[in-house]
Structures are given as C-alpha cells and as structure tokens.
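Listed next as structure tokens is one chain, alone, in the form predicted on its own.
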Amino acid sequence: MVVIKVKNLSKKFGGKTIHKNINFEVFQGECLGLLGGSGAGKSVILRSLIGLEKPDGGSIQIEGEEIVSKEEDQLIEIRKKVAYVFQNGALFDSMNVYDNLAYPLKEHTTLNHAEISKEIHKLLEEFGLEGTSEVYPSELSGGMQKRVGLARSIIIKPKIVLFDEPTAGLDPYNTIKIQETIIKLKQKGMTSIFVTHDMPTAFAVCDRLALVQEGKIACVDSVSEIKKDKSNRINQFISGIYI
C-alpha cells in the first residue's frame, strides 16, 4: 500500500530552484533513503511532508490525503501522524528529558499523569536512556539529544517518522544505537523516509535509495540491487563519479 505519494512536486527559494519535477512513492512498513548532495533539497523534501514548506507546484498525499493545500490548523492532525526527527534533536532546552517526552503525551492524548508516566520510563527503557528524566538537553551528549529527540518525535505513536540526518555527527556507538531503534521501528510496521550522507547506516536500515540530482529524483532502487549494480547510478554518486 502507497503510504506517501509525492508528484510533480516544484519548489523555488528567490530566483534558485530546488525543485522541478520531483516525483516518488513510500509504502507502507517501508524505510525509503533520500541520497543527494549538499543543497539538493533533501530536507525541503521533508519538512514539505508536513507542510512546514509550501511547494509552488505539485501534489503530495499521505495515506491518500492532499496536504499541499492545507491550511496550518487543517495540518495538526497530518503532524500527529507523520513525525520529524530533526538533526539536532530539536528538544526544549528549559525542560528536562521527563518534560520533553511529556510535551506531545499532554498536547495531543488524553493520558492521565500515571499513563504519561509510565509511557516515558518505558521508552527511556527502550532507548536505553534510563536515569536521564531529570537531566536537561545541555547536559547530555550529541548523541543522547538526538536519541531523545528520536523517543520524542514516535512517543504519541505516529504512522511515519521523517528522519532528517539523525547520524550526522555521531559516534560509532551512537550511530549503532539509532540504526537499532530505526529497525525496531520497522519491525513495528513504520514507514519513514531516511535523509542522510552516511552510507553504511543507510545500508543498513533502507529497503530502497532515491537520489535527488538537478532538482528530480534521478534513480530509484533496492539496496539489494544496488549492492549487486557496480554500475548503477547510486554507486557512482557514492564513489563521486558522478555528483
């Protein structure tokens, strides 16, 4: 089933175009990778899945509902269902871990401060962040925030996470641990797309790679096939021969 659809899709920042024609589907329990240089448009992608960019052309559906026309109180319920993992965690730096995970719990579900509870140490459990509630984000490291960050964006349960370079940075034990979690995710049935320059962590969690080049997705394909294609397109982006 097409969980995300995205057609003829068009963006313009000032007289520079991003986009022109960028067209690709994700479906469901599926982890999509966006590849592509600096300045591509990768995260403009991702932040127009949830309407925190207006593209000036172009459709995209989630779950078979246009949100390119939505105003911003019509997108509150697409965000509930659609999360971001921003790259730097994004966490509220005047609240501690506890109230951060918190935040959504109290902002979108009906749990009583027992169920929040218990719903927050389960997930610090599951991220191996226990002991950290009371901790505020500028005491912990890059890669606690981003973990934290991860257990924040899925903590009211979404359909379809949008990772926007949740490696970047990180230390190999830290990368490890956001693989682990991105694959759980998926044995859960989450479909998310993965935007990211760290190859092997794409390798790992991804069931297919599009690259974004010249303001198109110029190819789409499985990592097994890609992995078997010397020769494919993909490949040759990886190894700078052609950027």
Second form
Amino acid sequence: MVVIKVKNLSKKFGGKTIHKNINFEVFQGECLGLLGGSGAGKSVILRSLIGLEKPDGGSIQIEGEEIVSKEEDQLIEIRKKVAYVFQNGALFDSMNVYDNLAYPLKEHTTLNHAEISKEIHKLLEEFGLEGTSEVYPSELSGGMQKRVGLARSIIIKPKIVLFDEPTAGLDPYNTIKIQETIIKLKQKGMTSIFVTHDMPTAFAVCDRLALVQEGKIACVDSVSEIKKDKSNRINQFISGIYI
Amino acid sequence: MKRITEFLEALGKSYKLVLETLKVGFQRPFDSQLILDQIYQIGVRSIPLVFIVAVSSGMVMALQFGYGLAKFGGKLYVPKIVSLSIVREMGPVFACLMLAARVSAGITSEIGSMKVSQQIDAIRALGTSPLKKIVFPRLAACMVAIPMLSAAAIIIGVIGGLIVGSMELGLDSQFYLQKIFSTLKLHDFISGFGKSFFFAFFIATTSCYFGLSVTGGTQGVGYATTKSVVTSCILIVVGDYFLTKFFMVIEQWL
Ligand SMILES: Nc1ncnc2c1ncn2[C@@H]1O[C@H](COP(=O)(O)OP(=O)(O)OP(=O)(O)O)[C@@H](O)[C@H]1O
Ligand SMILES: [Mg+2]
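Moving from the form predicted on its own, what structure would you give for the form predicted in complex with the partner chain?
Now the complete complex, all chains and molecules, led by this one.
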C-alpha cells in the first residue's frame, strides 16, 4: 500500500529552481533513503511533506489525502501523523529537555503527569540522555540536541517519520543506537523517509534508496540491488563520481 | 513607490495576522499560564522604566512651566497645565514610547531568533500553532499590561509635578492638590488612558509581525528589531494625533 505519493513536485526560491519535477512513492512499513548532494533540496522535500513549505506545483498525498492545498489549521491532523525530525534538533531553548519532550504529549495526548514523566524517562534512557531532563538545550552538545529532537518527534508514536540526517555529527556508538531505534520503530510498523549522507546507516535501515539530483529523482533502487550492482548510479554517487 | 507597496503589503499581512491570532487564540484549550508569563515579562519587568520616565517627565514639565509662566505672573496655573498635559498626553505617550522600545525590541528579537533557529517551524511541525503559542499570549499581555502601566505613569507623572511644584516652585501642596482635583475631569483621564489601548495594540502587532517575518540569520533579527522599534514609535506619535481627535469627538458625547 502506498502511504506517501509525491507527483510532479516543483519549487523555486526567488529565481532559483530547487525542484523541477520530483516523483516518488513510499510504501507501508518501508524506509526510503533519500541521498543527494548538499543543497540538492532534500530538506525542502521533507518540509513540503508536512506543509512547512508550499510547493509551487504538483501533488503530495499522505494516506490518500492531498496536502498541498491544505491551510495551516487543516494540516494539524497530518502533522500528528507525520513527524519531522529536524536536521539541527530545533529544540525550544526557553524550555528544558523535559519540557521539550513533554510538549507534544501535553498537546496531543490525555496522559497525566506521572504517565508523561514515565514516557519521557524511558525515552531519555533509550537515547543515552539520562540525567539531562533539567538541562536547557544551550547547555547540550550538538549531538545531544539532535537526539533530544529525535526523541521529541517520535514521542507521540507517529505512523510516518521524516528523518533529516539524524546521525550526522554523532559518534559511532550513538549512531548505532539510532539505527537500532529506527529498526525497532520499523518493526512496529513505522513508514519513514531517511535523508542522510551516512551510507552505513542508510544500508542498515533503508529498504530502498533514491537519489535527488538536479531537481529530480535521478534513480530509485532497492538496497539489495544497489549492493549487487557496482555500476548503479547510486553507487557512483556514493563513491563520489557524481554529486 | 516600492516603499508604499511594501507598506501596504505589511499592513495587509499584519491585519491577517491579528485576525488569525484572535481566531486561534480563543480556541480551547486556553493556556492562561502563557499569558501570565508574558504579563510578567512585558508588564511587571517594565515597572522601573515606566516609573523613572513618568516621574522625570512630570518633574521637568513642572519646572519648565513654573519658570516660564513666572515671567508673566502665571505660576499659579502650573498645577492646572502640568496635570492636564500629563493626564491627556505626556503620561501615556512617554510611557508607551519607552515601552515601544523595550517591549518591541524584546518581542521581535525573541520571535525572530525562534524563527531563524527553526523553533517556529518546530511548533508547526509538532501540530501546534505559533499564533496560539507565541503571538496570542504576547498580544493579550500587551493589551493588559501596557494600559495599566500607562495609568500608573499618569498618576506618577502628576505626583512628580506636585513634588517640584511644592519643593522647587514654592507652591503650597494643599493648593496644588486641590487644583489638580478641580481641573481634572473623568473625560481627561479617559482620553489619555483610552489611547494606551491603541498604543498597546500597535506595539504588540508590529513587534510580532516583524518577528515572524525575519529571514536570513542573526543579521535579519537585528534588522527586524530595529525596524520594529522604529515602526512602533512612529505609529504611536502619528497615531496620537488622530487618536486625540477621535477622543475629542467622543468627549463631546460624554
Ligand atoms: N527558505 C529558503 N529560502 C531560500 N532558499 C532556500 C530556503 N530553504 C532552502 N533554500 C535553498 O534550497 C536549496 C536546497 O536546500 P536544502 O536545505 O533542501 O538542501 P539539502 O539537500 O537538505 O542539503 P544538506 O544536505 O546540506 O542538508 C539550497 O540551495 C538552499 O539554499
Ligand atoms: Mg538538509
């Protein structure tokens, strides 16, 4: 079953064309990796998928629902279903880690204080962030901020998660931890898009990989196919022949 | 020409911002804690500033009028003139100009930094509304706190005049007080105090609008903050003329 369907997406910033014609689909339970050079427009694709960016043309369907034409207040339901993990964490710097994580729970669930606290401490432990609940984002390292951001995005157990380079800048130990988390979420039925430059992680968690080049999806292939065929366009991108 | 279209565009956008903010702001669940926090930030923490400005402007006016009018033997008119001008004009306008600087700079730079660090996007991405979480509490807090501060400024300013009148100009303080009460009518206070609601609205909408429209990095925040302070001040001084006329019409009905 197709969960995300993107058709003929186009986007310009000022006079600069970012997307000419983007087409792809993501199936139920799948993790689609998005590769592409820096500035290729990967983050803009993810932002468009939850309506943070308005495309100039084309269509985006999430579980069959068209979202491009939706107004801000109609997008709330979509955003509860589809989480976006920001590239830099985007934590609220006026709140400590605990309140950052509690924010989505307070807004979208009916959990009481004790349940919220339990949920948060479980997640902090899972991400190796024990003891940081009282700390403010500015006192955390970049990698820790990213992990808190990731935790905040998945805390209300969204069906679809858009990961924007969740492992960039992390140490090997935490990278593996995040891979494990994503694989565990996948086993629970999460559908996801995974933007990354980190190839080992992409191979570990993705089912298919797509390459964004010159405003289009240049190529999509399954991970097993890419591993076999060394002349594949994605393999050429990975080895630095194309950018 | 470009500036005029820019101005009209900004006017249209801020109008839309206010309408949408009011629409989502009163939707349930209603988070009064956010408003109280802002009242503390905007109102309570501005008290020292407003106090200093009000008392000094009252004292200076009494001094100026005192020596100016003494030349024509009009020193006895000081209580009347000073208290009238403070209640109707100087109290609320000075207080709101200072608040425009302090509050607009604070709000615009805070919202602007949240914008450039993607925190505004994060509020949206988490299925909530920045208008409800950020703009509405600030708008509501300004509408409550700024008129209260203006009322305080009026009273403190009049007292400042009284202090100089009795200590410096040698007027009897009993006489001064009696003159204040016989001169000032309720409609004088309504005219001065009433304006402050409009000034509060100018300050809140301008600063939220400029904060949300920040683009670029920290430089954009600085640029927007400057623009926001200048715009709120201009709206207050220019608006004051029209508001004075407006309240004159209203006073005739009272
Ligand atoms: N709000 C914006 N205004 C103007 N240009 C923008 C804006 N957002 C993105 N861009 C431009 O769009 C292009 C794509 O940006 P995007 O962030 O999607 O790149 P990316 O593929 O995610 O790169 P990276 O791997 O470095 O994160 C860039 O050239 C960027 O300059
Ligand atoms: Mg990016």
